[in-house]
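Have a look below at one chain only, the form predicted on its own, in C-alpha cells format.
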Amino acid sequence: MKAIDVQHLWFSYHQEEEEKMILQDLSFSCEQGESIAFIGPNGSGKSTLMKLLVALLEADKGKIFLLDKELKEDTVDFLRQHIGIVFQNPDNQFIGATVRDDIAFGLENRCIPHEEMEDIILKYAKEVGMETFLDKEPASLSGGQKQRVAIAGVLSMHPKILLMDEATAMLDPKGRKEIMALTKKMRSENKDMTILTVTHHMEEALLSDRIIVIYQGKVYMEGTPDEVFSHAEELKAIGLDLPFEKKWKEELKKAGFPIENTMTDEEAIEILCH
C-alpha cells in the first residue's frame, strides 16, 4: 500500500491583487514504511506541501491520497487520526501546562479512558527520553527537549505517517543531535511508520530512505542520499551544500584521489591514508 500519493499538484498564495504560485505540477509518492525527506532552497514549497498533506492548506488543482484514501472534505477527520505532524517552532506547539498535559492532551481528544491514559503517557515519554519530566513545565526545558514531548504527544496517537516539518530549525547543534538520535531510534522501532522530513540541515537527509529535492515548486531531483549527492555541483547551482561527510570526499575526489560516490568512508579514509 502507497502511504502517500501525490498527483499534479498546485498551489499558490493569493494576497491583494497579487498570485505567488509556490507549488507547480508537483507528483511524488511514498511506501508504507519508507522514510523521504525533503531538501530545497527556502520558498521552493517544502513547508506548504507539508500543510497541504494534513489539509491545513487546501491546493488549487491535484489530488492527495493517503493511506489509499482520498485527502477531502469528507476525509480530512479520518485521515488526520492516522497523521502526525511536528513543526519547526516547539514553543507554538506546546498546548499543556506540563510535559503531562502535554502528552494527555491528543488522548483526551481522543477520549481514551484515564486509567490507561497514564500508561500511555509514561510509554511514551520513556521512548523519548522525557519520563522524568513530566511534571515540568515547557519554560524549564529547553528547545531539544519541547522537541521530543512534541513527538511523544505524536506517537501516542500511533500515527501511520509522521511528518516533521523543519523539527530541528530552531535547535542548537545539541538540540538537533538529539533529534536525529531519535529519528533513527523511531526508524528501527517503527518500521511500518512512514516518515516524511523537510530540513536545511543535510546530515539530516542522510538518515532517509530516498531525498526529494524541491526546486521552484517542482521535484528537482530524486533517489537515495548517495544518488542524490553525488550531483554535487547541481546541488550547488541552486543554493544547496552537501553534507560534510560528502563534502570531504568530493574536495578529496579534486585532489586526485580516487574515490568513489558508493565508498563508505572508511573505505575513502584507507585510499587516503595509502
Second form
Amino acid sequence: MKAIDVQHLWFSYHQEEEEKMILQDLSFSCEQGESIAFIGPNGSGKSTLMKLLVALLEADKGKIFLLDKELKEDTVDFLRQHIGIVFQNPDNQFIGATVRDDIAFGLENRCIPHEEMEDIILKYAKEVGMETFLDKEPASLSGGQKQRVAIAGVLSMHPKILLMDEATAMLDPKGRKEIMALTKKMRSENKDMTILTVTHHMEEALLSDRIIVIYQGKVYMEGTPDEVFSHAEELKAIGLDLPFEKKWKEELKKAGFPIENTMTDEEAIEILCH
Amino acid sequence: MKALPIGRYTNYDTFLNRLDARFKLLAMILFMVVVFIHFGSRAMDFTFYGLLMVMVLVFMRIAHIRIRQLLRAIKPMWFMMIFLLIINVLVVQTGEAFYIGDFPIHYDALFNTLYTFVRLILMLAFSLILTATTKPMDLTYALEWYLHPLTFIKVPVHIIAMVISLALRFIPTLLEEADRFMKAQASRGVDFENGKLREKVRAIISLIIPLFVSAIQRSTDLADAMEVRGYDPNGKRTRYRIMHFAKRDVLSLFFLLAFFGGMLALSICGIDFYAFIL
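Please supply the corresponding structure for the form predicted in complex with the partner chain (the preceding block corresponds to the form predicted on its own).
Full complex below, order starting with the chain above.
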C-alpha cells in the first residue's frame, strides 16, 4: 500500500499563468514506513505541498491519494485522522493553557472518553520527554519544548503519516538537536509510520530514507541522501548547500584526494591517513 | 513581563486555591452585591464594611497576597475619588453641614464619597483575591458552566469559552511580542516617552500596526493547527477538564449563603444594633 501518491499537482494562491504557479505538475509517491525529506530554496513550494496534503489548501489540478484513498471533500475528515502535521511556529500551534491541556486538545476533538485521557497524555508526554513539564504554561517553555509538545499532541492521535513542516526552523541549535533526536527515535519505534520532513537544514535531510529536491514547483531531483548529495554542483546551482559531513569530503575530492562524499567518515579518514 | 492590572494567578496550594472556581465566581458576585446593602444606620453600614474588610484581610493572608498589591490596585483611583468628592460637595445640599468660611460642606457629601470609596476598595480586593487564587482557565470553565443553560436558546457557549481561553492563552505571547516590537522601534529611534501628544500617538501606531499584522498571522496559523487536529466548533467533543464539587465547596457554599442571607435579613428588617446599645 502506498502511503502517499501525489499525481500531477498544480497549485497557485492567485490565478496565475502556468509558469508562475507555486506547484507545477508535481508528482511523487512514497511507501508506508518510508521517510522523505523535502529540500529546496525558499518559495519552491515545499510548505504549500504540506498544506495541500492535510487539505488546508485545495489543488487547482491533480490528485492526492493518502492510504489509497483520494483526498476529497468527503474523505477529508477520515483521512485527517491518519495524518498529523507539526508546523513551523512553536507558539502558534500551542492551543491548550498547559502542556496537559494541549495534548488533550486533539483527544477531546476525537471524543476520547475523559477517563482514558490522563493515561494517554502521560504516555505521549513521556514519549517526547516532557512528563515533568505537564502543568507548565507555554510562556515558560523553550521553543524546542513547545515543538516536542506539538509532536506529542500529534502522536497521541496515532497518525499513519506524520508531516514536519520546517518544525525546527524557528528553534535554536539545542532545540533543533532535541527535535532531530526525537525524530530518529520515532522512526525506530514506529516502523510503519510514514514521515515527511520539510527542512532547510541539510543535516536533518540526511536522516531520511529519501530526499526530494523541489525547485520552482517541480521535482528537481530525487533519491537517497547519498545519491542526491553526490550532485553537489546541481544543488549549488539552485542555492542549496551540502551537509557538513558531505561538504568536507567534497572539498577534499576537489583538492585531489580519492574521496567520494558517499563514503563514511571512517573510510575517508582511512584514505587521508595513507 | 509586566503584571496585569488586577492581579495574576499565584501558584500557591492554599485552601482558597483549591476551592472550585464555580464557587469562587459565585462568591465574588455575591460579595459584590452584599457591598451595596444598606442597613438601618450609617454606623451599622460601616460596622459591616469593617467586618468585610477583616474578611478580606484574612482571605488575603490565606492567599499570600500582600497588602501592597491591594494598595497598588487602588492607587489609580485617587484622582477619581477627589473628583467625586468635589462633585459631591457641590451637589449634595442636605443634612447638617459645617462651614469653611461661607461655604457649606454637608456631612452627607463626605459620607457619600466615603461609601463609594470603601465599596470600590472592597470590590477590588475581592476580584484581586479571585484572580490570585483561580487560574484564568478555571474561571473560563466556571463561566462556561454558568452559561450552559444558554445553549438551549442556541447561544454557542462552548465556542465563546474556546475563544476566551485562546485569548487568555495568547495574552503572554502578545505582551512579549509587544515588548519586542517596542524595543525594535525604539532602536530605530522611535521615542515612546517624550514628545507632544501627536508624536506619542504616532509612536504608538508604529507599535500597534506590526502587532496587529502579527496577531492576524498567528490566528491564521492557529486556525490551521486547530483544524488539522480535528477541531470542529459545531461538532461533539469530550472534555479533559471536569470540575468536581468537593466537600469543602459544599461547606463553603453553605457558609456563604448563610452569611449572605443573614445580612440580607438584617438589611430588610432595618435592625440597628446601636439603637439598642445607646
